[in-house]
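Next up: a single chain in structure tokens, the form predicted alone.
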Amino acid sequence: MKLLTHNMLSCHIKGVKNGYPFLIEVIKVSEHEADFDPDFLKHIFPRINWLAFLQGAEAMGCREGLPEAPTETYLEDEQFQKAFHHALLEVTLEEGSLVCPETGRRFPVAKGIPNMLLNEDEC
């Protein structure tokens, strides 16, 4: 699982009000190189939840290289650009758990995929 889907993630238990961002569990975590696309890069900037995403680089071992709170005029720096997308689309968490931040649920990460499915009493 990438971080770009990690940040469009969220707990649907029925009654958690919140439910993101997913904490992240690591046991194993894999680098694969993707093409660099600075203009994929500007379009998705603007709807990344920075903290989010910065707490889940920092789990993922992934955060060398990105700001606090960066504005759209760090995607002009090409140090920025390799570093947010480095983290955002090279860093995979292959083995581990995405945790509910309100009840703790764990939800597993199993081969790059999270296994999302609700118990019958969590619908």
Second form
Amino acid sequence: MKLLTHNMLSCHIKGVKNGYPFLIEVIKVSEHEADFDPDFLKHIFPRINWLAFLQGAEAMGCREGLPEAPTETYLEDEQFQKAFHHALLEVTLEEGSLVCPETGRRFPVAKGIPNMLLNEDEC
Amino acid sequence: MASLVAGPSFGHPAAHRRTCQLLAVDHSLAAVEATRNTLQAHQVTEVDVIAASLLGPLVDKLRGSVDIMVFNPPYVPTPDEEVERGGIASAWAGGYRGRRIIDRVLQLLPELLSPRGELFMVTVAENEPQGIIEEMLGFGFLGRIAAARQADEEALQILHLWRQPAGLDTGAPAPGQ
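Mind pulling up the form predicted in complex with the partner chain next to the form predicted alone we just looked at?
In what comes next, the whole complex appears, and the chain from above leads the way.
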């Protein structure tokens, strides 16, 4: 699970109102190279919840170089682009959990795949 | 399996290199593991895989973000109780007219897709895809059958839906054509 995906996940247990963002518990993280495309970064930037992204990056050990509150003008700066690209797309949670901030329910992540399936009483 | 694609839209000139990121979603743990293994075997890293039912944990935050959705639903007409029964049957069981799961996803479409977002969905003749196109007109979508093929007893049709552009000109080509 990349931080791009984490940014799009919220807890959908019935009745939960504040299920975003998931807290990340890390057991194992991996890194890989992803094709660097500033156009993609510009496209995706408006859709990213930056606070959630920073929290996730902190947990996954790739917070360095990410500003607190970037604006669209930051997208022209190559240093920002590289830091954003790396944290968003090149760091993967292989093993760990996503923890609902409201209920504490753990959704396991194994082999890079979050298991978001709900139990019968949670639907 | 549903795949969601985020990437710069089709409207741009082809000269630019385009990357996109994909999410592959299925409710079967076996399916998602097999998908991930296949991706790794081919060294594909642009796809994240999630086990979830009907995009549940994604709907809230993906509102208006999905540029392309590719969906292979359980489309086979079956008794309705087979839809919720679980197990391997959930890979095909679509209930009455094979439409139970299809209809739930179609309901999400207006919220999920980006302004230029598109859906490609596998259907069979029993799902009445032309009827779906007509129904979705009322929700501001245009549609067509993008491809058709006979596979044994299944008459497969790939349904393609996209938002009506504002100030519709009915002579305009569909995105991606």
